[in-house]
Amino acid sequence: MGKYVIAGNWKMNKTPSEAKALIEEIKPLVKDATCDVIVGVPFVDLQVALEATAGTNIGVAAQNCHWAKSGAFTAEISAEMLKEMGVGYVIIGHSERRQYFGETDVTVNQRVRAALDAGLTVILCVGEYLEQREQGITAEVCAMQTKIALQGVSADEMSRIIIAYEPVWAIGTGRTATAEQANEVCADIRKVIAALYNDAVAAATTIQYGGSMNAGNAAELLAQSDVDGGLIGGASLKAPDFATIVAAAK
């Protein structure tokens, strides 16, 4: 299966003061984690976040990152930019991307091609909303976004992109898929990168759940056979809890 990665989100959280402390809290806590273990910070905090994690297991990951390699896109950070600094990974089409600031399919895809051609690895967003769900097309509406967002990506280009199926209702609401419906959907995922690419690509996929996973419901979900990690939201804020995610990432 694919290979375990647990990734914290930080969202619009921590000045770069505040996000040194954190880090350098879940450094020893973090250092003989088992799989790959990311901060996902904000912009501004990226540089300390590459200093402060220098020569550990630890990798840093932007939160965004524009399609278009430079231009008159204000506000905007181009994945040309991301991997000069030593960012090695990027968030792309978080459902609050998609829900807040006008993400489709089809920018997710020209934002993951950018990332790929700057040499970055992507961290690939995908899920449903709870009327999606209600109707029983979370299949469906998973299977769509990933096949548009991995538009014209290579098998061998596939990598260096990790999926991360969060279903939109479990987000920051404190419900959380039951550990059946994690697994079920991330297998899903999997069949859709078989029919795309082949059964070994699928299979080398790391494909996470993001969803109120935390410090008490971690193991139950990691245990699943097709949930490969965890994105991780409010409990990476936190490092004791952070660290009994990555500790339940065997």
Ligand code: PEP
Given for the second form:
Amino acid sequence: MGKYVIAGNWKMNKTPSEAKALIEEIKPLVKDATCDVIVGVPFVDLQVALEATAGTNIGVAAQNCHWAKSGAFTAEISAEMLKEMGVGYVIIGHSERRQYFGETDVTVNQRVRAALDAGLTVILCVGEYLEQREQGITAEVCAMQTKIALQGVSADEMSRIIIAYEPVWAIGTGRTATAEQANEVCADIRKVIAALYNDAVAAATTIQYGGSMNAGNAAELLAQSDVDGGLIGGASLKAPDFATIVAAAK
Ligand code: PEP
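Could you switch over to the form predicted together with the named molecule, since the one displayed so far is the form predicted on its own?
Entire complex below, previous chain first.
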């Protein structure tokens, strides 16, 4: 299966000085991690995060990027800007972007393309609403989001795509998918990648689970055969909890 990756999504939390303090707290706790460790910070924290993580095993992610290289897009940030700063990763298609900021599958695909062109690694978020799960269309929704987001992405470029399966009903709600539910959908997504590319690409792709993963439930979720890591919101803001999740990713 794919390489284990544990990524924190800090969302709109932490000022630059608070970000520096949290990273300083996280650093010694994850220095012996056997998985990749990433912190996804607000744009204004990127510089301080890059400085604080220099020479460590912690990567830095932005939480979005625009699809254009430059232009009249007030307040937006391009993938090229992130790349030049030294940022390695970008989260794209988070459900909060889709839900509150009009992000669509098509713009997710455009942003993925721009991020890859700039040399970034993408954490691509997909996941169903509760209503869709209840309608029995979880696999279809996740397949559709994955297929559209990956349009124009080559098999070689898949080495720079991490997929985060995040059921919307589990994000920030304290309601976690069961380990079986998480594994089932991650396995479905892997089948979609196998059909789009081939079995080797599917096996090598990191597929994370995200949605109220915490220090208490991480080990069980991460032990599932098709779960290769986690995208962590709330629990990534507490250094000991984040470190416990990192340690569970073996
Ligand atoms: C997220 O923001 O991607 C997330 C999974 O949040 P939480 O862990 O708080 O549910």
